[in-house]
Structure formats: structure tokens, C-alpha cells
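What follows is one chain in C-alpha cells, specifically the form predicted alone.
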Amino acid sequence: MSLSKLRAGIAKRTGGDAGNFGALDVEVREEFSSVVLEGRVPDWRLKVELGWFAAGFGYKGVVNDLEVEGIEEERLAPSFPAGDRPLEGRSFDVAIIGGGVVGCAIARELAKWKVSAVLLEKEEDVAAHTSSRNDGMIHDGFAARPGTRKAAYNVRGNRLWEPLAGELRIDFSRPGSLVVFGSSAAKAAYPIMAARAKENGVDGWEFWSRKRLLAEEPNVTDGQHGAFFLPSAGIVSPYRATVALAESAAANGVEFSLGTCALGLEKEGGRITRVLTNRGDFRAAVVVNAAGNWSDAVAGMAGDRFFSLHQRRGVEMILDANAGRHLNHIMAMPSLLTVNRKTKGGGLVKTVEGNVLVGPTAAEAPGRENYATTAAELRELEKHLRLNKKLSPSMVITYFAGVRACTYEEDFIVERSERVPNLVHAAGIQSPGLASAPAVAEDVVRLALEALAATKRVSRNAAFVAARRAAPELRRLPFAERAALIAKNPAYGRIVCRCEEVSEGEIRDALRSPLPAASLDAVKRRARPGMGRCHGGFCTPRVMEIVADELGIPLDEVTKKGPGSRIACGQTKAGAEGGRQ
């Protein structure tokens, strides 16, 4: 570490010299084992670039508090108005902050032990942010920089997902990933790629000739020159996987407090004693920080903000389910001459449901929950469509954006706090976070139990049930099984969503699960009504009726995603007079 060299480098990048930062108001200082950047810069890109530069000087972390002109600092706050306080005065062994795939994987892993645990999620459902806004790829581990936590967790997590998916009763497959060579010269990179895969411990790789690739992918672009094939790459539905992890954890005794935002952490003698939330304050022996894009804010609540995050936004397009028949593998054609260690470049991913996802893009942009999309980003994605001659923009049914939580070191943080002995961090879990989640969960739970051992002796939960009870999915059943199911419960014979062939029975199952849905988006994450080409244009009114009936609420109180998102404003005059809603 050399603060003087860092200051000199930042001065050079801001138009100054070794003794000053030019016209910019920038300060650099050390705090504990991290470096802190403070002051003001004219644009976001410069802030991020200075953070990356500082990360190369050997500090434990970079805390980038540079303000950007015209961009207001974001604050963690409840997503919904204050209501009742069911957590007030209670006590738990472990509190997990964050209901994404990492937090839910930790909750399920923790359920294997005899501890009292609660998971806090500020939205009305789990998987509301990054964990439902990605392509579902279980990366093979090749792209991660060798020697990083990312690389190690990626490969471990990849191996864990297949048996875990079996226990959770969710779809999982390994189509494998193809890195297509865009020129004959690019093929020369194969030995280097193979060496990297070997260094990361990836489970297998092959060189595919132009002829082999064409045989396996008949619709591949004519400009291909063979490929680097990684057979261990897999796919899951990211939102269904997160929900399944949460349901399994809930069924095994973990409490989920939704619509609950962590507002502060009280300490005594250096240890966290109370968690302050909008739904009541409670005691916790151990706190796990799995708060995604807000994990640096949660670390700050505990006085352990040794890192800060920057946001990398990615946009993806979804193609119609019919597009899936034209693609057999995950496929990308990155530029091998300008390898960017921070992103993988995007490509084509066939989902477990049969759609094709195109992307993502990758751009540094402010906004921890900024899901806007632009025409320019969509045009950028069209280059991936050209990988497959059968795919076209006419197949696009929608598009979406996701935001990745990146540290300036571009690596995961999985560790017990050095300053707060009963705090465990699972932070900076950007891509390949979905692939890594089961492995991260194993280590976080081990660390949490080590911290808990100071106050409690913990044993295995002999009553833990690994196999999740999954609701039937009608369209996947043979006709004889469908008929038997419908004969037993006629609600399965009433199709509500024609695009996805979702029945009333499946929607009611989603509303009665161990972690019940309570909004249209939550139902969609569990049973997929509204995910087809018509985007719910046909089925939404009927889904609303079923939700209202199950929850015992008026139709105009049904929401899209919790308080403040009602679909209907009230009854019409005719509806009120006629007794209809």
C-alpha cells in the first residue's frame, strides 16, 4: 500500500500533479485497512474509474464517497408505509438482511441447524430485485479472474446446483456454453482459454471445429470459426430458484418478514445487540449482511463500512418461447482481443421454459434500483441475435434491466467482520452470484455458527426436510396425470393464462405456499401467469379475482407488487350498483 503513489495517480487522472488534484475537490485518506475517496467530481464515470484505480493499491477495500454533480446520494429506506410492528421486542439467534438468492440460500442452509432465524426483505416478496433480473445462467467458472473468490465460489456453486435443484423440485439443465470464435485468428486463443479453465478448476472443456459447431448448432452464423465448449454451464429459473429456496427454508422453520427494512443496528461492547426496522426492533445474536445493492449501507449501520459498491446495469431482451427450438446451447462471441475482466460480454441463453434471453449489456450507471432501459441499449443487444440465423427482433416479447452490486475490487466479500464479531458479510455478490449462491451460503452459515458459538451451543436439526413439496405444473404433466389431477380438483382444469397454460389451481397453490404470494408479481414468480407474449392482457383480471378471493380482500385492493401499486382504483358506478367489482 502506498498512499503517496495513489494520490499521485489520482492527481494525474484529474488533471493535476503530484501535489494537487487540479481543479477537483478530492481527498484521499486511509481508514483502518481501507482507502477512502472523498470530495466532488463532475461525472459518474470518473468516480467509478477513480475507485477502480484505488483498488489496485493493495487495500482491503475502497470506500468511494466522491459526490457527483447533479446526482443525489441514495439512502436505504422502507419501500412501503409503516404498518404494524410484529418484530417488536423479539429475539433471534440469526437475522439475515436481504431476500435475494444469496439471502434465501443462506436461510435454507441455516435451517439445517437448531437456531431461531429471521430473514428481512424490504420488498413484498423475495427475488424482487437482481435475483429476478438476470438470465438464470449457472456459469461454468471460466470467465472469473483466476485466484478470486468469484472463481472459487463459481465452480463450487456450479457443482452444488444440480443436486440442490433436485431437492427443491425446480428445473435445471446443463446445455453447456459455447464461446464462438469470430475469426480464424481467434482460434489461436484456445490454449490460453484452456489454461485459464484449468487454473479455475472448471469441470471440462473442449475445442469444437467449425464443422462440429455447425452440426451441434445448425443455425449458427456463417462467420463462425469453431468454438470453446464448456459442458458444465447450466440454467435455472432465477426467480423460481430463489422462491424455492425461501419456501424450503420457511417450511423448515426460518421466519420471513417481508416489507421489512433494516433501519439501524445498535451495538453494545462492540457487538450488535438490536436490529431496528420499520416493523419493530428486535434482538439478534448474529447478523448476516446479504443486502445486495444495499450491503455497503448495512455495513455502515454496524460501523464496518470498509467497502462501497458501484452499480453495473445490464439490459436483456426476452424472445418468444418458440425461439428456443432454434438454439441448443448457451452461446456468445466475445472479442478475444479486448478482454474486459469486469464483464463477460453477453450472448444468447435458452431458458428452462424455452424462451431465449439476449444479453446482457453492461454499463456503469448510478441507481441501486435503476431499471430504466433505452433504445440504444436495445440496439446494442441486436448484435447477439446475429449469432443465430433464425433469431430476429420480431421475436422479442419484452426487455428488462438488472443492477449488479459490484465492489471496486470486482470480487465477492464473504467473511466475518474484523470490527464487529457477530456480523457476517455476503456482499458484492455480482455475476456469477446466482451460480455461486449455494457455495456462498455454506461458508456464510459456517461463519455465522462460529459467531453464534460465543453465546450458544448449536446442533444439527434432525427434523430438516431437504425435499421441497412443489406444486404441480399442469402443462408439463402427461395427459393421464392431468386428467387425474383435474378429476381430484377441477380448478386445475380451468386455464387462466393461455400463453403459459397456467390453471386456476396452480395460482391458488402459489397463494397457499409456505411463503405465500400476496401480489400479482409474486404469483407470476411462482406460477408464470402473465409471462407470455400478451403480458397478462388476457389473464390479469382473472388472476386478480383469484388473489382477492384467496386473500379475502376487495378486488380494488389487489396490488401488482405490494402497497402503492394497486391495479384498480375502485369500483365503477355500474359495478357498485350491480354488486359486481
Contents of the next structure:
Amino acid sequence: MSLSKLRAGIAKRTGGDAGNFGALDVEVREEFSSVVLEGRVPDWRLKVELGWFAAGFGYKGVVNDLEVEGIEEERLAPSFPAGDRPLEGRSFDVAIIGGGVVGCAIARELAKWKVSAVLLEKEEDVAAHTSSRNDGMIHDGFAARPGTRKAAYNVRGNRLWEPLAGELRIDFSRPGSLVVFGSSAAKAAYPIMAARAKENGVDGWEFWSRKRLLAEEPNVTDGQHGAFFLPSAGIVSPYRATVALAESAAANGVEFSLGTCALGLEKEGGRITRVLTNRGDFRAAVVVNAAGNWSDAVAGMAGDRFFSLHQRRGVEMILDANAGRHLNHIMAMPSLLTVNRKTKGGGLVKTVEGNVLVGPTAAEAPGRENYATTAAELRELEKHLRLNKKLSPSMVITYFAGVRACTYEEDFIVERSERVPNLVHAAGIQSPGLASAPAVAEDVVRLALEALAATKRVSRNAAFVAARRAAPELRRLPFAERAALIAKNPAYGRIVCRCEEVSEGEIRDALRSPLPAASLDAVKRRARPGMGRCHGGFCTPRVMEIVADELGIPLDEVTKKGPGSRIACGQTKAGAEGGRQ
Amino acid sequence: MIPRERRDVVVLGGGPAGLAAALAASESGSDVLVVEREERLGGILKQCVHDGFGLVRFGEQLAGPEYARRYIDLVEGRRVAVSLETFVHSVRREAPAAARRAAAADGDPGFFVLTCVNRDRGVFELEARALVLATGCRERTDRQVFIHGDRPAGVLTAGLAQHLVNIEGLLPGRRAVILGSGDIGLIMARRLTLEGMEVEGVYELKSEPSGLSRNLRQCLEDFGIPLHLSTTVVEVHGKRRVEAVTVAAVDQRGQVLPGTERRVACDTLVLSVGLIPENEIAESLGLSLDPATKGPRVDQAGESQAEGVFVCGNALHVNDLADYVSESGEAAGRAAAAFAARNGAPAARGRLVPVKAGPGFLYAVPQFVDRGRPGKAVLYFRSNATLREGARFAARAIGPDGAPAATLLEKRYAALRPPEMERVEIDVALVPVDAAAVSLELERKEGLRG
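Having displayed the form predicted alone, please output the structure of the form predicted together with its partner chain.
Following is the full complex, with the preceding chain placed first.
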């Protein structure tokens, strides 16, 4: 480690020299094997670039505390006020902070052991953030830089997903991924690509000639000269997968405390003793940090800041379900060949529901929860449509943004804290986080059990049930089975969402699941009403009625995503007098 | 075995189009069944508590539910079968069964079999000789007009706002911005104001309003609600509930003019940005859609290019008045009954003469005139621009040589506006047997001599 070299480099990049240490007010210091950047820079881009630069000097992590003019430092805070303190005074073996796919996968893995565990999620449901906001790809593992944790977890996670999806009773498919060669010369990269796939331990790869490519993907645009095919690339529904992991964990005894934000971690003798939240303070023997875009803040609560996150936005467009028939594989942009280490470049993905996803973009921007989209981002995505002759911008039905939680090392952090022995980090899990989650969860649980061993002997949970009890999806059942279910429960015969063919019974199932939905968005994640072409224009009032009925609340208290997001705000004059007309 | 019910005619949809179709088919002697997804008949009229319905049809001003009630009473009076809360999962054609095939004439198109779902009957099938699609339309959403920004609660379509207010008795918010000057948007501007909400303004991307003149007067002017033309909503703000929207002026091509952005505080954004005919079932039957109407191509009786499939109302094209929706339903119902009555006998369908709407039209319906259907044919059209000075309309039959062969109708209009649909009648007997097309022409007043 050479702090002086790093200082000189930073000085150069901020318009000065080692002597005056830059025209800008930037300081560099070492702290507990990490490097800390402090001071002020004029723009966000420079802050991120200095962070990346500092990551190249062999430190454990980069803590980037540079302030940027006009951009406020974001603070972790509850998304809405809590009405009660049910966790007050309780005690758990393990507390998991964060209900994204990583936290939920950890919770389920932990349920295989006899421990008491609680998962804290500050939103009204799991998968509320980037776990709902990605393309659902279970990457093959080719794109990750060889030797990184990302590469290893991705390849392992890819193998784990197929059996896991079977246990969770969710859709999983392996369409495989094509990296197309846009020129004859690009084909020359094949041996390099094959070598990389081999180094990463990817499960299979093939060279596809132009003829093979056209045979397998007939709508590929002219002028493609073949492809590098990775058969192991798969697809899940990311929010369904996350919810299913959570439901399985909940059914096996893990407690989920929603609307619960970690506010502090109290320590005694270097160990965390109590977790402070807006819904009560409790004791925890081990804490797992799976806080996604807030994982650096949670590390800070424990006095273990050795890394900072920066946010990389990814915007995706969803094409109409009709578009699905024009695409057979995941297709990546040839720009991948330029080996941009920060992103895999985006492309076309066919979802398990048959829609086509286009994207994602990759842009550094502040905002840990900034999911607003812009017109410019959509225009940028249109380039991917050039991979397929039949796809056009008129097929776009909706679009969304997610935020990747990136360290400056651009790699995952999966480890027991060096400073706080009962803290385990699953941090900086950016793409391919969904693909890697099952593998990350295995290691995190092993580490958590090691940490727990100091205070407790832990044995296997013999009562663990791997198969999730999934609610039926009637539109996919053979008619005889469907009729039998309706005969038993007529609510399955009342179709509420006409676009996605979702019945009242399925919505009630979502509201009674082991991790019950309590908002329209949460119902949507479980049963899909409102996901279709009318975007809930017709079914919203009906779903609201069912939610109100199940929760025992008035209709105007039904929310989109928890407190503060009511759909209606009171009754009309007639409504106040007589209720429903 | 899935239980099956047989009917002559099945009508999909129990709104003003479907009810009129069912009534007409029943009056023509057909055994009809109406399939309705919701728990009550009436379609969207159930929530249209404002008046203005029925002037053409009944010669009086009715509220939406009253208009629907007239048809429901007529349908119930004839004991037309209705299957409520019934969802059509899929529709397929089935050849006549072997036993019947022996008796069936050559070219028998067979039956339609609808697989349906209902809470009391489970999964069941409906079999019918003729099918009437009266499935109405749906609203365009915020994503379809590319609104960006946050995704909070408080963004809803005008129809959903109308349902919440008029059916559920709920107020969608306190202070609303309305995007789009379509009729439902205008009507909701008035409705929300009457219910005590503040409507900050109505914003319209185009340089002219999209709604009927009477609605502009009665819903905005009378209430002092400003209409901002050539202005649109570009961004929504608010993490959990809408806090504000950004509006901006646009040029003639709808592109935002930089520097004109303005933040408007509100907790509700109501969208009235267009309607799209619902044609999932039509498409599943292989019907081709007219890109101008987004509905199937049909003849003057609403029969599509697929024999035995009739389409009417807003599933065909988005009408301005419910009265015309019912009129097209009636034509489709009558023709569907006649089709069913032939019981598979060789088609009596005549030659389909394409209707070609020239420059100046947004669209015209029907897209074909069936020479084999005698009598009057009703044509609906919209101009593609406002013609304040007036216009001359002509319908001419074009002969096989491409030259006009007969003038079917000439008509002068004092003014034409795209939001206002026009209706004309032509006499099918005047269309020569060998006509290549029926050509519709629209001439601006300025171009008229004398």
C-alpha cells in the first residue's frame, strides 16, 4: 500500500500536485486498513472517479466521504412512522437487516438451523427496492472479472437457482444467453471469451455460426456474424423469487418485521448487543448486514465503515407480452467485448411471463432510492431493439429504474466483520446479485453460525420444510383442476384482474400468505393483479375492496405501498352519507 | 368433460353496445346469451352519473345509469339470458360435430366455443353460431404517454377516478391536476370540483381540446377551471403520494420547449389521455385491426372478416356518444341473429366493397360495405383537423376502372372537429355490383366554389 502514490494521483486528478495537494480540498488518510477520502469536490462524477481510483491501491476498502456541492448526504430513516414497538425487549440469535433478495435468501438458509431469527425491512413488504427492479436474469457468470467474489458467487448461484426454484415453486427457465458478433472481426474474440468462461468456471459455452444463430434466433437483425452462446443463463421473476424466499423462511419460523428501520447498533466490549429500531429495541447475538443500498450506513452504525457505496442506476423497458414470441434467448450487446468492467452492457431478456425486457442502462448518479426515470434513458435503451427485427419502440408498455449498490472495488463483500465479531456483511451486492444470492446466503449463514458458536451450540432444524406451500395460479391450471378448486372455493371463480386473469381467491391467498401482503403493490408482487395492459385501471377498486375486507380497514385506508401512500383520501359527500352507491 | 351450453348468439359485454345487440338479436328470434364480467349490467355507464346520454336514441337527456336502465329493462323484458361475473378465458372455432356434419351444408363455418370461468359454474363452455364482441375500450395509462419521475400513489386514470368517486364514494385526493382534455377528463374536472376537490387545471398536449364542445363549456368554463393547451405533464414528484408535477409547454410536434418547465403542487394526477378498443379476443380469433381505429375491420353490420364474428360499440372504434354505441350494437345484433338463423347454410354474404377514406379523415367505420346487405348503411367518421369554416363531404362509388361510378351522398357541414364523430347514411342499392370501392371525400370550405 502506498499512500503517497495514491495521494499524488488524487492530487493530479483534482488539479494540483503532491506539494499543494490539489486545487481542490481533498484529503486522503488510512483508517483500519481502508483508505478514507474527505473534503469537497464540485461534481458527483469526480467523487465516483476518485473512489474508483483509490480502489486500485490494495486497501481493504474505500470510504468515500467526499462532499459534493448541492448534493445532500442521504440518511437512513424509516419510510413511514411506526405505530407500535413489538420488538421492544425481545431477544434473537440472528437479526438480518434488509429484505431484498439477499436478506430473504439468508433468512431462508438460516431457517434450516435451530436459531431464532428476525428480518428487518423498512418498507411495507420485501423486494420493495432493487430486488423488484431488475431483469430477473440468472447470469451465467461469464461477464464477471475472473478472480472476483462476484464471479465465484455468480457461477455457484447459477447452479443453485434451478433446484431452489423447484423448492420455492416458482418459474425458472434457462433460455441461455447470446453475445452476438456484430462484425466478422469480432468473431476473433471467441477464444478469449472461451478462456474467460473457462477461468470463471461457467457451465458450458459454444460458438454459434451465423447459420446456427439464424436458425435458433430467426429474428436477429441482419449483419450479425454468429454468437458466443452461454446455455446456463437463466431467468426468474425477481420479485416473485424474493417473496417466495421470504414466505418459505417465514413458514419455517423466521420472523419478518416489516416497516422496521434499523436506527442504531449498540455495542458492549466491541460486540453488538442491541439493535435499535423504530419498532422497538431488542437483543441480537449476531447481526447480518444485507441492507442493499444502505449497507455502508449499517456498517457505520456498528463502527465498521471500511467501504462506501456508490449508486449505479439501471433503467429497463418492458415490451408487450406479444413481443415475447419474437425472441428465444437472452441477447447481449456486442459492446461486452470492449470489457467494460463496470457493467455487462444490457440487452434483451424474455421474462418468465413472456414479456421482453430491454436494458438495463448503467449510469452513475446519486440517490440510493431514486427510481425516477427520464425520457433520455428510454431513448438510450432503444439501441438494444436493433438486435431483433421484430421489436419496436411502439411495443413499450412500461419502464422502471433500479439502483445497483456498488463498492468502489466493484466486488461483493461477504465476510465476518474484522472489527465487530458478531457482525456479518453481505454488502455491495450489485449485479449479478440476484443470480448470486443463494450462494451468498450459504456463506453468510456459515459465517453467522460461526459467530453464533461463541454463545450457542446450533443444530439443524429437523422440521425445516424445503417445499414452499405456493398458492395456486388458476390461469395456468388445466380446466379440470381449476374447476375443482372453484367448486371448493368459489372465490377462485371470480376474476378480478381481467388482463392477467387473477381471481379474488388468489388475491385473498396473497393477503393470507406466510408473509401477508398489506398493500396494493405487495398484492401485485404475489398475485399480479394490475400488472397487465390496463395497469389496474379496471381492477384497482376491486382489489382495494378485497384488501380492506381482509385487513378489516375502511376502503380509504388502503395504500399503494404502506402508510403515506393511500389511494383515496377520504369519502365524498355521498360516500360519507351512505357509503358505496 | 367441461359442461357446455348452446346458444344461437353469444354477446360478449353487457354495456350499451352489448345490450342493444342482445336486444336486437332477441327481437330477431335468436336465443341469445350476454356474458358480462362484472356483477351488474350497464358497462361503463354505471359510473357515468352525469347527463347527456340518450338525446339521439331516446330524445331526452339521461344520466348514464338511466340510459343503461332503459336497455336493461328491455333486455330483461324479453328474458334474454345473462351470465354475470363471467370471464371468457378463450374462444375457438369448432367444426360441426360428426353427427351434425352429415346434415351440415358444405362450407359450414361451424361454431364458436367459449371457455368461461364463473364462481358458481366453475369452468364451462358456451357454444354459439354467432359471436358479438361488445367488449368496449380501456384507458391509456401514464406509461403510454411516457410520463417520468417518481411512482407514488395518486396517479390514476380519469375512469378510475370516476369509479372511486361515483361507485365507491371515495375522494382520490385534495388537489388535482388533469392531463388530457378528453371527455372523461373534462367530466371529472367538474365532478371532483363538485365533490370539494380543487382542480388546479387541465393540461392538453395538443393545440386544441380533445373533448366535446359542450363538455368544455359545461365542465371547465362554467367552473372557472383553466385549460392549458400545448402543455403537458413531464414528471411526477413524490415518493409515497404525489406532491407535485412538472408541466411544460410543447411545440407543434409535442416536444417539450426547454425552459418552460413549471412545478405545480398537487396530490393527484388524473389522466385522460385516450381510449383504446379492447380487442384481445378479436386478435385471438385472427381478426386484423385497423390501425386508425384500433378495432377490427367490419362491414356495415359489424361483421368482421371472420364469418360469424360481429363487433360493435367502442370495441370497434371509440365513439363520442353512447347513443351511437347502441346503434352499432343493434345492427350487429340483428345481423348476428340472421347469421345464426342460417345454421351453417352457405353464406349469404355479398361482395365486400372497401370503404376508402381520403385525406382529411381521421378514420371512417365501417371499412367495408357488404353489397349483399340491402338497405341503408350507417357510416361514422371523424375529420383529422378542425374545419371551422365548414366542409363538404361526399361518398362516391368507384367503378372497376377507378373512375367515380355513382355519387352516394353529398353533405355540407358548418364545422367539423375531430372530437365530434359524424354519422351519415348511404343507400347500399346505389353502390354498383362491380364497384371497386366506396370513396369518402372531405373538402374544406375554402376550397369550395360558390
